[in-house]
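Starting off, we have a lone chain in the form predicted alone, written out as structure tokens.
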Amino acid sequence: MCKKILITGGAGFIAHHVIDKILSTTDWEIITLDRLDFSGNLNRLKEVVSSYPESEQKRVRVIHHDLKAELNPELCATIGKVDFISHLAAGSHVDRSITYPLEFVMDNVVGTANILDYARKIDGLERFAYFSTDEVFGPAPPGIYYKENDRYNSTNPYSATKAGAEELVVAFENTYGLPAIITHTMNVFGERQNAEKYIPMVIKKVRDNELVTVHANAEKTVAGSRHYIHAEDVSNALLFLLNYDISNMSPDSTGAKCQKFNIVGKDEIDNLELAQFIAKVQNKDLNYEMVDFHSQRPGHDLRYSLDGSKMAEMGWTPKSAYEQLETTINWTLKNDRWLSI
């Protein structure tokens, strides 16, 4: 009998790539739970799913639900028995979290509590995967790469609510024995990303010969940097973790049982370097300005960095971002309707 996975936020950017990967590499049934708001776009899901034969398309079911409300018995019956849950639904726009912090508490903390309460009542659930972020660790000074269980230092309401939700996941494993894991990933890019995100935004501005703003240090001499990773690599890592036998993995040195995993891009790229690469692929000159990120983006951090050695030792490593960046740039220019969504 084939497995069944429940994915929250399935119409979101990363989740629709996860669904694509599951369709192409497994025979699993997929249920996506989504409220279809700012982050969710059914056109993403439709574009991916419709590329498969009709028999495969039937493996995907979309259920409308806002996780700020609990999953009632009727909804649970509609979902049916599931083997895996991957919780990707979240408010993720940092600027919006700074303006509307309580909205993010409701979406990311209360929403996670509701899906956890549903999950703990499922007999035979194999794994609950909570998708978190590198931003819970806060800014990383040069040379620092945060490990999975390092201290948290949230610098905005978005990262604080993701960290709060993580603690709920840990508590549900400790209290109820929920078979949970937590992932941290860094800046994810790929096809059909929201046009306001850095990479599609730069693609569009370079194409249109507009000024690109590059956030930098106070002296405007060093650009911010990230370990960029393609959504396909993230999807591969998530499937790797859902199928990995973690039963023999020991608690960390402090006794924490809930296993956490950093999904880290291979290449750390500063944002000026990235913009220059995007311009080079388009055979264009880059028109840019370095700006002080502290005054331009309060609540944001100049550098994030994670240590990916745990996943590497388990047998998973990502591809180079540069090759995938070039593919994504060319795909986006060819499918430029996604630059206006």
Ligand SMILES: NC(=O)c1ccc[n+]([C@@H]2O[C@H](COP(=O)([O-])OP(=O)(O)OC[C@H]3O[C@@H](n4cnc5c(N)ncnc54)[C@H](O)[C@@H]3O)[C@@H](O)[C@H]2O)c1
Given for the second form:
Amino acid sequence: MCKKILITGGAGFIAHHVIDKILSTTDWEIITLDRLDFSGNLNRLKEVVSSYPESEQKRVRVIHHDLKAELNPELCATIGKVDFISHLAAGSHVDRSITYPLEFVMDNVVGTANILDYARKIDGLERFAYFSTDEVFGPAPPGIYYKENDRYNSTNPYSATKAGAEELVVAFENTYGLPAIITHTMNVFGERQNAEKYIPMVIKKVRDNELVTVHANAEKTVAGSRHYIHAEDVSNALLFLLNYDISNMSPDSTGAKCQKFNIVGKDEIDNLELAQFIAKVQNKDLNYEMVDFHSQRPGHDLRYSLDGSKMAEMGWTPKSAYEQLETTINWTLKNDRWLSI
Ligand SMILES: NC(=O)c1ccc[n+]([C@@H]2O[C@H](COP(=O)([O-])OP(=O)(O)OC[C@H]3O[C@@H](n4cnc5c(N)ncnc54)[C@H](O)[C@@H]3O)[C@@H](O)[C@H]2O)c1
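Can you swap the form predicted alone for the form predicted together with the named molecule?
Below, the chain from earlier opens the complete complex, with every other chain and molecule after it.
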């Protein structure tokens, strides 16, 4: 019998790419729960799913649910038995978390507690994958690459709620034996990303000959940097982990059992290089200004960085971000309705 996966946040940017990947590479049934807020856009999912034959489209079911509420027995019966859960639903906009921290505690901590409480009661659940972020480690000084079990140091409510939710996942594995894993992913880009995010925003500004603001240090000499990774790579990594036999992986040297995995992009790219690349692909000059974003806006960090060696040793490596960036830029310019959503 084919497997069934429950994915939370399927109308969101990353999860709709994950659903696309599962549709194209497995015969699994997919159920997604989403509350469809301003960041959840069903058109994303519709655009992807409708590119498959009708028989494949039937493999995807969307259920409207806000995870701030528990999954009641009627909802559980509607979902039916599942083999995997991939929990991606979350408030994901850092600025919004600074304005509305309690909203993020409800969505990201309480929401995770509700899906965990549902998951712990499922007989035969093969894996619960919690999708977390590199931001839990806080800013990375030059030369530092955080490993999976390094200390956390949240610099904004968003990352603190993601770190808090991680600890709930760890506790549910230790307390109830939930077969859980946690991933840390860096800045993800790709088709149909929210137009407020840096890459679509720069694509649009360059196209419209507007000034691009580049976040930099206090002296405005060093641009902030990230390891950018395409959503398709992230989806591949997630599927790789759902299928990976982790039974022989032992706790770390301090006894921490829950396995965590850094999903890291190949290339560390600074914000100026990135904007220049986007301009080059469009054959345009870049009109830019370096701004001291770090000290003007609390909760934003100049550099994040993760160590990807654990996944590399397991046999998973990402593609080069530059190739995928070029494809994404060209796709976005052709499908520019996504720049105004
Ligand atoms: N985008 C990135 O670069 C990045 C990097 C690392 C980790 N992450 C994590 O990946 C996940 C997905 O990120 P994204 O960029 O696709 O976000 P997104 O904002 O595009 O999508 C989030 C989805 O979750 C849904 N959602 C939010 N709160 C909910 C709730 N209470 N109940 C039900 N649904 C709810 C929204 O409606 C939306 O569809 C998040 O957990 C985020 O923390 C994102």
